[in-house]
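Below, in structure tokens: the form predicted on its own, a single chain.
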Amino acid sequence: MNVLVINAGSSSLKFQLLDVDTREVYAKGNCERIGIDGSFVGYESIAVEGKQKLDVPLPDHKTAASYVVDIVQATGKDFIGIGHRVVQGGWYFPESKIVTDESLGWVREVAPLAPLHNYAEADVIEICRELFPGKGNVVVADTSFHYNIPEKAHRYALPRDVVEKFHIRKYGAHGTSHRYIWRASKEFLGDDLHNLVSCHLGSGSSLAAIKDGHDMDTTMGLTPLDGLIMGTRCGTIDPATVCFLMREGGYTIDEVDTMMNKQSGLLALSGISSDSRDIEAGIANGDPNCKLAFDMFYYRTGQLIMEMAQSLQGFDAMAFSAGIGENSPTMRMGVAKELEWMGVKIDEEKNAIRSDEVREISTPDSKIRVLVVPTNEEYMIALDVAELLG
């Protein structure tokens, strides 16, 4: 059963055509720099040999989607429907839903919570309905997995009328990834796993506390700014910092928003880059700011893992995933050392191995089992499409 998965960003459009039964991928790629000079389409397909790159103008998402149509049709594979990753589902998407005129309107209605993403995602859904008129579309919201966490975890201590009027609560993000991390970890550990701390660590990072497949808490909040230190996001800080910067520093709300989302995090701490690989190189060259950036990342991640553990009343395993979690042995070891006091131990040789498979990197005497789980959001989205349209 084949499904086309679309992941639209403000200036990008990723796609993947795959078989949910065999997990075979027939085509995948990314249309990058949409609306920006130097745009191109990079892709792989069973219809051609090797990686392909098309240096073509992409003035808008509709133009990018037309290239996706050509690439998908060249495979000769039909598909049952299209799954769309939507960053913010708000209060309308506690689970994935088939696209209708009404549900598409909901994606736009909650867009103020994720303006850089939802508007573009809604536009692409409309484009796909036009370009593939005979295919159903499904919204898979990143917030859905977190929607039913306990009220004590998702509610903010603000006046009730304000909370209800503006739908203010913890929504979280990366839910599709966390859902896959649980699924893969459970397949690997079987009956030994009930409570998992899922660690999605990339340029955007979040943790989730998962009990027997159900999310109990997560680190991102109303928006993806909350929680861990990230590539360019500051993570959790005193909320009065915003007021102070506006009142005493003369910053506008938009300037503070840009500062905290795009100019902070590892970029601000290291002073050189938001990319962990660059920071690792800086540490090797003796840069104290780079060392501080990683030390703070380890410390904060360890703290928030303990918050997740509290919501689970203890945990059996933790799983590293996403760009940094999957690919940086240094980061994994640094976080694990923050948790040595509670018996977390990583085998250095296992930690150094690179693989596309789920693997355990903890020592036999570690009190918590530590996994590395390459995430696969496209597969989870495709499964939802198959369930709703198949």
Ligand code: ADP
Second form
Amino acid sequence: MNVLVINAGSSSLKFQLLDVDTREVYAKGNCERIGIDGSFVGYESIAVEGKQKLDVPLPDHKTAASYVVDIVQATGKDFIGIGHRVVQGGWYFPESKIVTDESLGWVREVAPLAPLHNYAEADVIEICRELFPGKGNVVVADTSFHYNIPEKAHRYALPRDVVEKFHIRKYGAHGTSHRYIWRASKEFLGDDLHNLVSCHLGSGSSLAAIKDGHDMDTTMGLTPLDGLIMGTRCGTIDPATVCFLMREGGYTIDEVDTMMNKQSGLLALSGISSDSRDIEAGIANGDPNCKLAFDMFYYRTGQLIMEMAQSLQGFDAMAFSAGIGENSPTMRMGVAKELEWMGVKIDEEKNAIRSDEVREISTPDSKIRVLVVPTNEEYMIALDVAELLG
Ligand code: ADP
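Starting from the form predicted on its own above, please write out the structure of the form predicted together with adenosine-5'-diphosphate (ADP).
Following is the full complex, with the preceding chain placed first.
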């Protein structure tokens, strides 16, 4: 059963055509720099040899989507429907839902909570309904997995009328990835796994506390700014810092927003880059700021893993995933060392292995089993589409 998965950002449109039964990918690619000079479509497909790059103007998402139509049609594969990754599902998507006029309206209604993503995603859903007539569309929201975490975990200690009026709560993010990480970890560990701390560590990073497939807590909050130190995001800080900077520093609200989302995190700490590879190279050259950036990343990640463990009342395993979690033995070891006091031990040789497979990297006597799980959000989205439209 084939599904087309679409992941639209404010200036990009990623796509993947895959078979949910065999997991075979027939075409995948990314339309980049939509609405910006230097736009192009990069893709691979069973219809052509090797990686392709079309240097074409992409003034808007509709133009980008028309290239996706051509690329998908060239594979000669039909598909049952289209799954759309939506960053913020708000209070309307406790699970994935088929797109109707009403549910499309919901994606826009909750867009103020994720303005850079939801508006573009809603536009692209509308475009797909037009360009692929007769195909069903499904919204798969990144927040769904976190929707049913207990109230004590998702409620903010703010006045009730404010919380209710503005729908303020912990929504979390990366839910589709955490759901996949649970699934793959359970397949790997079987009955040995009940409580998992899922560690999605990429340029955006979050943890989830998962008990028998149900999310109990997560580190991102109302927005994806909360929690861990990320590539360019500061993660949790005293919220009064915002008021202080505005009152005493003369910053506008937009300047503080940009500072905390785009100019902070590993980039600000290292002073050179948001990419962990550059920072690792900086450490090798003796740069103390790069060392501090990694030390803080380990410290905060270790602390928040313990926070997740507390909400699970103990854990059997933790799983590293996403760009850093899957590819950086140094970062995995650094985080694990923070947890050595409570018996987490990583085997250096296993940790050094590079692979696309789920694998265990803890020592046999480690109190917690440590896995590396390459995430696959597209597959998870496709599974939801197969379930709803198949
Ligand atoms: P996102 O999807 O949130 O944009 P990714 O999950 O792709 O981010 O993670 C991107 C980050 O992963 C990069 O910034 C880099 O720090 C890290 N990363 C990717 N590949 C490697 C690698 N081979 N070694 C170390 N770190 C890596």
